[in-house]
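Next up: just one chain, as structure tokens, the form predicted on its own.
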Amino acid sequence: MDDKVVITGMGVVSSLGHSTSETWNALLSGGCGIRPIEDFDVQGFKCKVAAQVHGLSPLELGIHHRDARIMDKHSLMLMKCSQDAFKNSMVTAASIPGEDIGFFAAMGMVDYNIEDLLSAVLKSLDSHSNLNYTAFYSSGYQDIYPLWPLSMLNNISFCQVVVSLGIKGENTVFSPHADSGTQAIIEGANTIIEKRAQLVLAGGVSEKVSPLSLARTSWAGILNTSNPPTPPFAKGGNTPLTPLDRGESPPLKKGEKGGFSDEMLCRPFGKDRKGTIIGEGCGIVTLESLSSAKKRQAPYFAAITGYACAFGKSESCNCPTSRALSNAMEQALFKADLKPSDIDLIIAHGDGTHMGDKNEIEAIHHTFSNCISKINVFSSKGAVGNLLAGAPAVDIILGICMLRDGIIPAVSNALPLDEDIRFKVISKEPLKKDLKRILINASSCEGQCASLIIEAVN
């Protein structure tokens, strides 16, 4: 196909930074977003680490108050980076009609805050601290901000965005796993191939770390749970970690672990991994046909050639067969018209689960088997955690990146890496290579994968 779609705008919030240079800047020095939780208390949870987003505010998105109050934290990050990824592409309402532009965004759950509910229940005990129920329905409730309901759907997010630049076209919300991420950019790419849109902005948000998000995550048996030191303290010293504030807690450098131990690391195909660590992110890329980028002279950063989904679930794990991951890494290929050979870089799902990483290796071996030895991996879970349904777009992003400077960062937190393993993981040091082409691998914990190649594009 000689119109191909291109991407023409991007935008990205991680633990690393809140736009896509701050990430990657951070990413190429070996910086690690993963610290000790400070927001909430963690007792109970064996995890007590995560990637988080912190400093983001709307009023500096340009966010009312009063929308503010239905807002949390993944509804800036998706604000944050849909704005930015307007901006990159030079859109306009005068250049492209609303109803010309979709929007496909992909997220999680959606949890309330404790302090949303606080002071109605507090009001509604009785002499004995039990909740009197008649008290609560007949005054009590009062104190629950009427809109609240409103903030636990998850596209309420969606079209906050939407409104806020002027979307009117097509338009879908997916959920809630990794994969999603990519089923929402395939949509998005299907949308102008079928001249349904000119223009399309198509990604994902992660969910925010809460106490229901770590919950879920450990019970869906993917969470490192290892036990970490308490209290974390600084490296070298005997005083507690500052806040995790923008400003006081920059991303961890290159071997530094942030007075948490190795044990809690992310370590994407290490010999040593014991699961994920989920972070807070979101990625958010703009679509277009090459002739429509053309015609606007707007930048166009690389072109969507093949993607495909994939299912098959483990029946010992919670992630994909390796059979279903070559499947959609296969199909991905042939929609591209392209060989294995072809392909200079894989960047992995690689969650630094052991299975999940198991069978992801086994199927990279599977599928490119008669070129393994030349085959590059990376994963950018150990550095900014699992973003869920937000991972997808920022590995894109990233790839971009790449792409434009020809340098792959070291996967963090890898050595020692899987003896199995027969292809190349960049996990030194960064390698600088000419790059044309890249995979990129996305699961959920349920079965589902998927793939897409982005190409570079003159």
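Residue numbers count along the first chain shown, from 1. We call the rigid core the largest set of C-alpha positions that still match within 1.5 Å between the two forms. Not measured: the values here are computed from a predicted model. First, how it differs from the form predicted together with the partner chain.
Put the two forms on the same core and the Cα of Asp143 is off by 2 Å or more between the two forms. Residue displacement note: Lys313 has its CA displaced by under 2 Å between the two forms (rigid core superposed). Core-aligned CA deviation for Lys123 between the two forms: 2 Å or greater.
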Contents of the next structure:
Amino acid sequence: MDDKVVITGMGVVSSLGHSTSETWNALLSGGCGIRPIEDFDVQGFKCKVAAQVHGLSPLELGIHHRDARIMDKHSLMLMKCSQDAFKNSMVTAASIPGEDIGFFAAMGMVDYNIEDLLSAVLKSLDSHSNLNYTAFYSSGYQDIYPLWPLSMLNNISFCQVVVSLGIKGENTVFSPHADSGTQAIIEGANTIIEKRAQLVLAGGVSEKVSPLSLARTSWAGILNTSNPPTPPFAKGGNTPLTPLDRGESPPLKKGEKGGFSDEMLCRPFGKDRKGTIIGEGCGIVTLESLSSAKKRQAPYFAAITGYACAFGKSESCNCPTSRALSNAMEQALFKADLKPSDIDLIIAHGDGTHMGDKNEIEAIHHTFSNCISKINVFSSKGAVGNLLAGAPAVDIILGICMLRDGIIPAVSNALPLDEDIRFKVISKEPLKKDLKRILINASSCEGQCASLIIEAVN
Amino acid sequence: MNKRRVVVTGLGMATSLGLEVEENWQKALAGISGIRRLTYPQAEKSPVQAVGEVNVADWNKIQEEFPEDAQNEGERRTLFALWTAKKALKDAFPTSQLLNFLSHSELDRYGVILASGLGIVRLEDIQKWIDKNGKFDYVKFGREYKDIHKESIMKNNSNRPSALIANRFGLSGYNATITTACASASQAIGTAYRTIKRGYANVILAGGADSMINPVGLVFFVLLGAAAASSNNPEETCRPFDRKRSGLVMGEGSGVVVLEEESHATERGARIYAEIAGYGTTIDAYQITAPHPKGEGAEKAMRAALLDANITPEEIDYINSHGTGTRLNDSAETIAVKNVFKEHAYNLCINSSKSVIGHLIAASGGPEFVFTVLSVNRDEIHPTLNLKDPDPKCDLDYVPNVKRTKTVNSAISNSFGFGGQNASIVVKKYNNF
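Right, the form predicted on its own is done, so what does the form predicted together with the partner chain look like?
Okay, now the whole complex, with that chain kicking things off.
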């Protein structure tokens, strides 16, 4: 008999909170984690905001300061969520042997911190401030911390989690965009189905917001770089920011703008959408078979029943084609043996880019044409930003909260909606609804896309 | 259990030995090393001088083949990947139109899974925005980021090569990128094997491309203490299993294969090189800076691959080792082999492709898998170069310096990544029963 793959643990970190419940409650009450970036002087960038995570402490995560030196924020987020998912599923290293635990994660591009290399570069400059490679190779490079190279390998963060939790089984790291987050969970689910592991940790983590990640997403043409007509910060560029402005306060409540213009937000499916806003965050779930969960008397939250990946690069822009997006959704439905009308909600990729959302709208219209007026659609990106590789796992966990509580939060800042939309975007206020199945979409600006279906289990 | 079988129907390879699979194979068998003195510009003082660089004539040839991409793309590895993908597809589908005759729905069952390495950390991306006080000017950088060079890490997503290949050749199915350092390409091939076996695709182009021959790349392993000590004779620098081994030597290039579901291949009359019989992956959970001294994770990866292939250790004739030439890897890998194969370990042939073409880092499992497939297909094993004074701890048959002719019914290709990730793939002769 087909033994279902179920989710038995969850760990989330986002700009809305450091746990599943904090993130879910803030989202439900209309919170938005997008705030001014304060980590570096952002005034030169057209995009000055992001949905950032603050206050993770290596010490609280049990990380030795020696290791912390090569662990940037993405590593800490991955560590925290993995530990939390483990605890949440009531697993201890003793209860399941490490060989029987798998780990599949999706991670973004790893950027260097400019300050980590600055002194090596300064030592390698000639009198005209040009690079002198003889100086770099002879001595300049020796100013780089010898273990710095490890911080540039994203599988090192992954291996640090593995050492911390004693995982020794099947594993890999996918990269770098949202589709890879779904691929990690697909690989994890199959590992359970094929009995190559009793338990799998799977999910993904975003990149750290940095000058490099802003440059990368601007260059890819997905970032909201619209120039706001009003100054971005209510107090004006020259006034020192208060702790509240620095994001050290709770996320914004519904209706609060935090002093910056609507123009700078991420507006999934909005008529006036101008691009995405990057976010920091991570989601990790534990997967196991239903029979294993029952045997352990562990809680189980939802089943994973269908999934698929596809590729199609839109010629004119950086997103998948509507054909590829439809393909992924239809194959996922086929795999789960479902009709489109069996889906109660789509958590869309919905990143607030003009063409990305347009193609996804077309794809949903196509795949769900027979039931389009009944289809509900949500996107988390208006509130938590675009988490890239971290997005699908966070969306799955939010989806589980929706299945459990029978309520769909409103998409932040979507109104007024794109007029071409024929499905129902939950945008004014949360919608109470009994939900059974949710389809979750993910895509990359390079053209990859993936869909996955979760289902309530009794 | 799952009855779908996965076979290898196309090969592509670009390394310091050349741009054709046959050229690579013949040179490797003849014991010709691809490791030469570094020619990268302005790097006379680089602490690393011995590398397996794709030579200038070959690089020019690749650029001529893809002129538009040579203009637009920033990374050498992207062009290496395009080149080997085209070669492997031509090998598997030897018609003038490649895949153009296939319908859209058929191509939805064709995918790409590639390994990707570290992006290029360009010192100019920092130097250009240093102000008069020696500080980085974030504001100026924010205004001018569009001026960053096309090579920059900011302009090259790790999934760019897999997307470019899928787009170019119309492969609209499963598309993924694996980034697990030196285990990447083997995990990409293993993941592709599983993906076909599960029925999510019929054909997948899998492998990897990488190049770290750039200023920060050249000092990368020196900082970590993993680079081989320099030597007057570059081709003798990489010495896996030798007493005098001192570290790894970088190579660059790509190795890509076409994996195909068996009936899909036989029905179209494809030439089948070999079958992938099993794949296993584990993780050490030991230290992020060193492999487990007894190769515990490596041992378990080989065992898992054998179990997956449903064959006994005694059926394996040859192992293409990870064999980096670092002190720790080669002895740990030897212990792992002995623990898996017991007495039979001494009957096995083991070689290191890294002694010939260098360590292609994220891509290393690609060309090494191609060599493994050819050994199974042709019953020949290329030698491990520079093995003149074997380490007493490494007392197995590493095929030193001279090629071996031996029936290879089944073989294993090993890749172990920095951090402790291990991947093993079992390849066997194809039989249609």
